[in-house]
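Only one chain is given next, in structure tokens, and it is the form predicted alone.
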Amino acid sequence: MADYDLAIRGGTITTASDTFRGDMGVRAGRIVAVADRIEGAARDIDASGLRVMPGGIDSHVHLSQHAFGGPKMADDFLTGTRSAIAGGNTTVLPFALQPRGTSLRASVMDYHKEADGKCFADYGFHLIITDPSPSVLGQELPALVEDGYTSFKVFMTYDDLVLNDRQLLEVFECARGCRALVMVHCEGYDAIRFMTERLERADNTAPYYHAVSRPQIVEREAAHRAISHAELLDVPIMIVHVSGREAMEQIRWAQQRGLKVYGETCPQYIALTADDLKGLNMDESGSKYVCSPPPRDRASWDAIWEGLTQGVFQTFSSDHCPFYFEGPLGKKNPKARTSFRWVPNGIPGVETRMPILWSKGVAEGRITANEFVALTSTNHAKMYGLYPNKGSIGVGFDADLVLWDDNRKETIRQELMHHGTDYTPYEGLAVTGWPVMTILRGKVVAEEGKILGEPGDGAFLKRAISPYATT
């Protein structure tokens, strides 16, 4: 009988801390040996000339999320996790959203029904709190944290999601008590409403004006307010999808004061600009790029790289939030043509996250391969209670791996994508560095763009209390 189910031979093993040539032995879905040479496996994979890295963990994706009176998302758990593994990811953390007036636990169960038996990648759930009632904060949320849902998100904007300052403080206090990590979407609700109405009165309604309606100052103000609330209560927070210098500097300021404030950024903030929202002569094609916060400008790219290289940002996530472009429920639906405010808000990106960061980061000399692993896998595992099962390579870790070709040149095109939507906002972007094979708990689930896994390969992950959530 073979000593190992799988041996991966001759690759350059790359973790957040180390790079070395070696072999790896896998048994029952876990890494059980790392050595110069491993013999006696039922299957060998030759990784010569490739890197072997921990599978990507994308800790910020939206799948099958129910829009309030709006269009259905273009990715459910089947197509979204299929796209994830094609892009080198082995774990995703989507959201279970609580509609106002409903039970938080019932909402979580609804999302489990959507996901059960459909996932190609492992998955967990963050919670989204929209109705922090006494029963939610006193009973449901602490019990769910105990059950392994150890992080949740709150919003400072959107009609159906926004919490006022009193509610934010109450939620932060609850998080401190049950040691959950709070993710915060920082944009100022009233300022955005004011700007939107002013633009509409001036007949500035094209998709480009979505970016004008939510400038960096509304993100900066909200980030400062969230940090102030967190400081008041001595509770750690993660500020998500930071788009430029102004919010980044708020986070850096907090970190320099010793506050437990963490940051996340995304591919759209190093690869897209607000000019993309202009489309072709301010036409509706600009709606392909509508997301919040919006992409900024090239100077903001530099600021994001500053945050990535200086450690202001711990994680690099996709904020995958896919809608169709065409069709009656797409981004250019009849209502969306009347104003940017009605354009479905979000873009796809789970499959292209890692190639974009490698190409613009490692290939262009901004970050090392080890920093890439930290930003795309290890830090996510540590931040969200998945480490040490996920996020690195060593004896005892799940055999979640991506075999990566540093030098592969590709052009991102919709025809290469495995997501459910009908476009990619990164169409035509040339990248260097590409996933060759994705392995989930010892099973090859994607290779050279072909999906070899099956729905149900992905398992639900109960997560531990994050060490970053403790005061």
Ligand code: DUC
Given for the second form:
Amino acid sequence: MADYDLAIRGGTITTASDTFRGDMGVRAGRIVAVADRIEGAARDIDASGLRVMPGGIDSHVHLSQHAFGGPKMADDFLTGTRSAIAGGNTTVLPFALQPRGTSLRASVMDYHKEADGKCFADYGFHLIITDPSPSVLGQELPALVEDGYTSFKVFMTYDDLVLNDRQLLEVFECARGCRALVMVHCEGYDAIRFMTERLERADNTAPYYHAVSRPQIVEREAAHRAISHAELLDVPIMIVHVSGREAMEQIRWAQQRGLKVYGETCPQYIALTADDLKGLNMDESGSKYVCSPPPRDRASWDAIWEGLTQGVFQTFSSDHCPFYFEGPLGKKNPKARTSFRWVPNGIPGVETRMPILWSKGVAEGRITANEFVALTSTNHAKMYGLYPNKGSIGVGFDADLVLWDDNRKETIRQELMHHGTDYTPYEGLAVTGWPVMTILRGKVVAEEGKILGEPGDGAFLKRAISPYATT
Ligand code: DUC
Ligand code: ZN
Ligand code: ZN
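Alongside the form predicted alone that was just displayed, please also present the structure of the form predicted in complex with the named molecule.
Time for the whole complex; same chain goes first.
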């Protein structure tokens, strides 16, 4: 009998801290040996000329969700996780959203029903809290944290999601008690409503005005407020999808004061700008880029790189939130054409996250390959209670791997994508660096754009308490 189920041989193994040539032996889905040379496997994969990295962990994706004023998302768990593995990811963390007035536990069960047996990648759930009633705060959340749902998300905007300051404080206090990590969507509700109504009165309703209605100032104000509330209660928070200098500097300021404030940014903030929302002659093609916070400008790209290279941001996630462009549910449906406020709010990106960061980061010399691994995998595992099963390469880790071609040049195109939606906002973007093979717990699930895994390969992950969530 063979010693190993699988050997991956001759690759450049790259973790968040080390880079070395070597072989890896896999048994029962786990890495059981890393050595100069490994013999005696049932299957050998030749990784020479390729880099072997921990599979991507995308800790911010939306699948099968109704939210953000739009129809149901264009990706369910099947198509969304299919797209994830094609892009080099092995774990995703989507959200279970509590519609107001309902039980959080029941919502979690609904999302489980949607996901069971459909996933190509491993997955867990963050809990979106829209209704922090006494029973949610007192009973449901502590029990759900015990059951492995160890992170929450709260919103400071959107009619059907927004929490007021008192509610934010109540959730923060609950999180402190049960040691959950709170992700905060920082944009100020009243300022956005005011700006939106003013723009509409002036007939400025094209997609571009989405960006005008929620400038960096509203993101900065909300970030500062969230940080202040977190400081008041001495609770760690993660500020998600940071778009530019203003919010980045708030997080850096908090970190310099010794507060446990963490940051996440996304590909749209280093690869898109508000000008993309102008489309052709202000027509509705700009709606392809409508997401929140909106993409800013090239100076903001520089600020995001400053945050990435200085350690202000721990995670680089996609915020994959796909809607169709065409059709009755699409971004240019008749109602959406009457005002930017009705354009389904979000863009796809789980499949393109890693190539975009590699290309603009490593290939263009801004970050190292080790920093790339930290930003796309290791830090997500540590932040969200998946380490040390996930997020690195070593004896005992799950054999979740991506074989990567550093030098492969591709042009991102919709026809290469495996998501459910009908466009990619990165159409035509030339990148260097591409996933060649994705391996989930020792099984080759994607190779050269071909899906070899099956729905149901992905398992639900009960997550531990985040070490970042403790005060
Ligand atoms: N927030 C997200 O996290 N994703 C999509 C839209 C939004 O507002
Ligand atoms: Zn958000
Ligand atoms: Zn999101």
